[in-house]
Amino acid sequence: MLAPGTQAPEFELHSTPDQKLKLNDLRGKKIVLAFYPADWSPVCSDQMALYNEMHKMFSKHNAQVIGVSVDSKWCHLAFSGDRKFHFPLLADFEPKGAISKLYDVYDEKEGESQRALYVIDENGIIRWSYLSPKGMNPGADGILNALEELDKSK
């Protein structure tokens, strides 16, 4: 994974079938970048549902969650719509896993993103990261701790 203190690599990915989101579009906000293996899988579904429930708490820290997987923009549209997510899911679809590779969280053997978290500050600097064991939901405690530490350092 990329080390804390590193400038988060810029990217642009589809957030809907006809819209793209650039990381730089979110400057001035903290970003919780949540890489995950696949839409619809049980652990991923639980993880993204938890982050959806935590939306207001993350917002209190001026933080925006962004989910990233190698699934297509159409798969994300169906998954997000079904689960009523309040945050974007980005399609790291083509070239497959390019952004996951850029953030050093691509699983070549499985052909998908690993379950990894980054907290990025308002200036685009990575301040915290975590790689979850396979099949484990990393929860939100580490994210909240990282956001609280960032708020204290101001």
The other form holds:
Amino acid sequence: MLAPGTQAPEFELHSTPDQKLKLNDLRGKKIVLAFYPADWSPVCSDQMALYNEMHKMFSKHNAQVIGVSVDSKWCHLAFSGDRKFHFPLLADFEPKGAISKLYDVYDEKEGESQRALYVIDENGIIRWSYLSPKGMNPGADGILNALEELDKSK
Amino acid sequence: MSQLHPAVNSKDYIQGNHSASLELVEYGDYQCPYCGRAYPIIKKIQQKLGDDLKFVFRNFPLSDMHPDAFNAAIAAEAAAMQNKFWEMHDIIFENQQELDGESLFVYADSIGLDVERFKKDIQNDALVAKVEQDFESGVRSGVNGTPSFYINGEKYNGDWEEHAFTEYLKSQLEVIK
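Starting from the form predicted on its own above, please write out the structure of the form predicted together with its partner chain.
What follows is the whole complex; the chain from before opens it.
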């Protein structure tokens, strides 16, 4: 994974069928970038549902959570609608997994993103990262600690 | 391994022997079907382990997925104000399919609450704060789905079906004793 202290690589991906999101658009906010293997799978659903419920806690830290997988924008639209997510899911779809590769969290064998977390600060610098063991939902305690550390160090 | 944070304290609802050597904490969502399945399992484990086990329930409502979960948690907290937390906890899990407002009043009545007082108490913002604090403590403790269990402060990621869970708890008891 990319080391803390490095500039988070820029990207632009579909967040809805007719909208794209650039990392740079979110400058000034902390970003929780959550790569995950697949929409609809049980572990990913639980993990994303947890982040969804945490919107109050994230906004307290001026943080925005973003999910990224290789699923298409239409698949994300259906998944997000079904689970009532309030945060964007980005489609790392074409070229497949390009952004996951850029962040060094692509599983070549499965053709999916790994389950991996990055916390990026207001200036676009990676401050914390975590690669989850296969099939394990990492929860959010690590993210919360990282966000708190960032607020403390100001 | 994730640790329970904060530790069990005076704000918690504790069932069983307060000085038991085994402390089991559940983070649960009243509308979650897995928590519903865990409910009778915990009851049986409590029977089997008797005075060796204390049990604590903390709220972890996933409101976007389960629209009635938060209100059910508030109802249990309001019942606690009349010292009937566990009665409400139980009747909710025994009737998990019907957790709309009307049903919660019926349950309040059937466990012997003063329903007028209950209706007032559920409007109390302090209860909302309590449920949100539980949720936050769960996130901090590494809850990654419901139910999540902690045994003597440490997250338990193993099987919670009756046999496996009981055996694991017994083995922990051996270690402690």
